[in-house]
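One chain is shown next in structure tokens, namely the form predicted on its own.
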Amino acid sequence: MKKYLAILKMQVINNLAYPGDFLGRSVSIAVFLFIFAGLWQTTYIIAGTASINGLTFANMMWYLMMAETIELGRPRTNRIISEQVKNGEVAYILSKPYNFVLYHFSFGLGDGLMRIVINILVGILVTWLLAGPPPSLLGWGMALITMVGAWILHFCMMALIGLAAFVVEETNSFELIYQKFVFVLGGMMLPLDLFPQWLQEIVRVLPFPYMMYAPARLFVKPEFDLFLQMLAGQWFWVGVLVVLLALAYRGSEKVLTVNGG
């Protein structure tokens, strides 16, 4: 595991070397959770109410910032894997001595600890000052514990649309469409208690509502028996999507087309 650590830190350290990047990457939470506090701040007044579904106003919006979070800190792999596939690059990586889906596991990791981090911090300041102060102590440790499952989750997926790059080139396609679920299915845009029950049932059996709903819920409002079923659909998915993510790169590996130098 030492050389998957190194990647880790090394990408941990050249993104420190450019602290004003990130700082700039930020200020689109900033921008969002502005706009979200018009919209929903309006829903709350024209509904007359100062809960829709058990959600106050102040609710929402330390939902909508970790759903933010999450979002803002997924990795890019598959960007990465296709850009290496069409210049050449990928040939080089293949042939080190290191696991190529592990290799591009802790480099997105580096990277998105960075991202992560910083997005908190600009997304709390700016939370605080339009919903007031954040929620207690035990939701932070119920969303830190499964923003991790989340993370892995997002990887294996973003990943499995990078090896797609293997066999067609360019994936940002299939990458739009899975953000597109993610924003509806996944509770990015809604939470899921803000669902019809019918179709609440019918998101909890896919992955979606584990990737972004999971932490974020569970941040503003923990509850324990939900905290016990998020982490237990978390790590069934991340079992799933682990055995396909094996597979699909054993396949990919032999229809692979090197193009570049």
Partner chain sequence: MKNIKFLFALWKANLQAALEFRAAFLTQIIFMMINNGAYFMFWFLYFDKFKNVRGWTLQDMMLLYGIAATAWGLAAYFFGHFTTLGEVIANGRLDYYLSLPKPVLLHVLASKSLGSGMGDVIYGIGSFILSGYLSWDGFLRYVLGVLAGVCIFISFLTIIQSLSFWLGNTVALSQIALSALLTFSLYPSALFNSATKFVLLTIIPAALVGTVPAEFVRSFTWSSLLQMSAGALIFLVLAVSMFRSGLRRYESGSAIQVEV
The other form holds:
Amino acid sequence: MKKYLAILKMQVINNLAYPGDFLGRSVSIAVFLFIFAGLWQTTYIIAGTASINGLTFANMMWYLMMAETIELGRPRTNRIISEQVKNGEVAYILSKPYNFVLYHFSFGLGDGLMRIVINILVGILVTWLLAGPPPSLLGWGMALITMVGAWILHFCMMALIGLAAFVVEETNSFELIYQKFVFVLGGMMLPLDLFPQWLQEIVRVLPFPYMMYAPARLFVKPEFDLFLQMLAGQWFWVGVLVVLLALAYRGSEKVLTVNGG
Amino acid sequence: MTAIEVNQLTRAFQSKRKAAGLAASARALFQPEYNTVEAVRGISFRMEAGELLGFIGPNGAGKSTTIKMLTGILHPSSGGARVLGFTPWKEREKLAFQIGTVFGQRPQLWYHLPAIDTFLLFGKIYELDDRETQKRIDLLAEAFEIRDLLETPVRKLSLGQRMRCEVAASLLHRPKLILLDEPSIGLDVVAKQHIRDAIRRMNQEEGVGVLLTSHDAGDLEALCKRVIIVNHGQIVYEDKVSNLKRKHLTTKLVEVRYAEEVPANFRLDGVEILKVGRYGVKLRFDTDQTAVDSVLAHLSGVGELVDITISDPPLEEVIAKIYREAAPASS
Amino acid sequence: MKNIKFLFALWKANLQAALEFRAAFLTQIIFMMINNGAYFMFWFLYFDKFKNVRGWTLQDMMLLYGIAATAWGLAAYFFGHFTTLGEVIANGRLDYYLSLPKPVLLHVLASKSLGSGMGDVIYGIGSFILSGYLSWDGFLRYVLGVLAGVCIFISFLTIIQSLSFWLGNTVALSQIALSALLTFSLYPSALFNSATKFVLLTIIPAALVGTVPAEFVRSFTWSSLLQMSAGALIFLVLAVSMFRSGLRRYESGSAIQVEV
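Requested next: the structure of the form predicted together with the partner chain (the form predicted on its own having been shown above).
What follows is the entire complex, opening with the chain shown before.
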């Protein structure tokens, strides 16, 4: 276990070595929040109501802030695996006493932790200025708990896409499309509450809402029933995806040995 | 006719200096400290049209920086240069039509395409008409023996094959002068020989001038008539290659074999005895201090000679000696 | 004229290189189209609920996306080095271009082609057609708007990345600039207050690749034509002069590289 903690720590330090990139990421969240504040402010004025489908303008902004934080803090495992397959570094990692998947889990977590922290800080600042004070402590609690499951779900998806690199090398396109599905169906750009009823029903049986919508929605409106419901769904999907990932890893290990590393 | 005229050419680079550690990084962000490094310090020389000139020196001597200024890639800090009548950094495009360049570490051929495609693209870049391009490709394909390689994607060629295509590509537009920066880097003996032969041939047939940088003395010996040696950004030696040899290759190595046994106390004035065997002797002497015929006379006086070999030390050693001799003055 | 011939020769070589990896090329195109479509689902959902925001409807958003995607795609496909120019400068890879007798900036930019750009172009044209603004004069205005957009995208990134001549590595900076430009360009500037609108016309010229050309296609006005063409021209002149003055400070380098 210690060696995985060490990787995690290395990544955190690594992140601090490039202050430029670091700052760049916080600019992204500020730009995003600024644009969406413009869009929703206008929308609420036009709608002429304080709340749309139960969400106020402040709710909306804090929801978006949380969702964007998760998006920017999710692991980039597929890119790292692709890179390692292309430059041959993968052979070094496989020849060391690591579990390949756990290695990337701690690598991604170390990488993501710092980003989540900086984005939350910048996000709070910007959102507070644009939409008033943040939600209650209960909201923070529920959001943080469901973020764990959300992050693991993201990791499983990214790792699955990443393993495809053993076969096709370039996995960027897969990631882009996956990302767009999470953007829309996961509720990053628009809370599920505003979807037409029929679409809400379809989306709720997919894993995407548990990656974005769950923590963001619980953050602004911490409801206990919804919390339990989301938690159950989330960990059900974690179970499914972990099994899939384990199977896929076994398969790709074979491919790799066939290719001679 | 003068092809290149360089006058007090100087180029300095600034590099940011930063101590180790996070605190130093933060300080460097607000108060950067700079080091100025003079890569080229007041170099002056001339090169005639059609000449084969070697430009040699150790890594970091300023060879590449000089070549890059002569092609207009870099602007100098001070000093002047005329290449084929142009000031390179001011009339870069006009000059580029007249010269060819090969940077040994920077391929110009498109990696994923067969070389012929880059040749055709270069034909367009140099504004040749298609028939002219084709004629040149045929001629170069023959001179560089690359006809069979032209249609293979460059990534599948060996380094030697690729380099031949690179040099051929630089000659496509019939330049008056080619500047070759380390054309033989990383090549094996056979591949080097191949490239040198082709370059020499193009020089003889088309009169193209060749300015070549290398740290391989072999290139110099095989190709160049005249040599400029640079170190620490300055010219430390400039002369004909034959003079370089005559003046500096004054040490001779001699090996002799006799029909009878050599006396164990064999010795000779002014000669360094390297080894005395039962039937043979190996020795070294300097022709400036000891006359050749006296050595030979003495050797044949010892007994009946069966075999004799007289050789020069490798040119590399001579050049290394010149570097060492020049070092104290410049540092 | 000779430079045009040369550009065509470069594009041909790029296409030949892309066709060496035909499957990857096609995949990139198709995936980029799906990617754009998936992203646009947001606006379907949004307008399904709200219909109209400050005079912008789903149709108008399709038009705006059509223009921005086509402009971006053309820039990426024909001048693919415009997002990586800074690396070319910082790694000393300009040597190659400087040793050939053609305009350096043009030569660098056109020496790379991003296959995915073709996907953006196809998507963009499709989005424009479906937007319902297709007519003879509408098409002409669309072409003009797209050309201004291409010019702004390339010039803006060239300006930012030319800083590499002075600062060395600008990867982080150009990524920030790029994502700000792109993100803002995909939203109507009617959403923002006038100070922001001004920023989007000048420092981050996102309105010039999205909102302004889209309004110009919706209905001809001299003011939007003027904004577009003056903006494109000014940014182009700035980019070329920044790059030129940077060349004087170019430091080359000795990294071993492969020109792909």
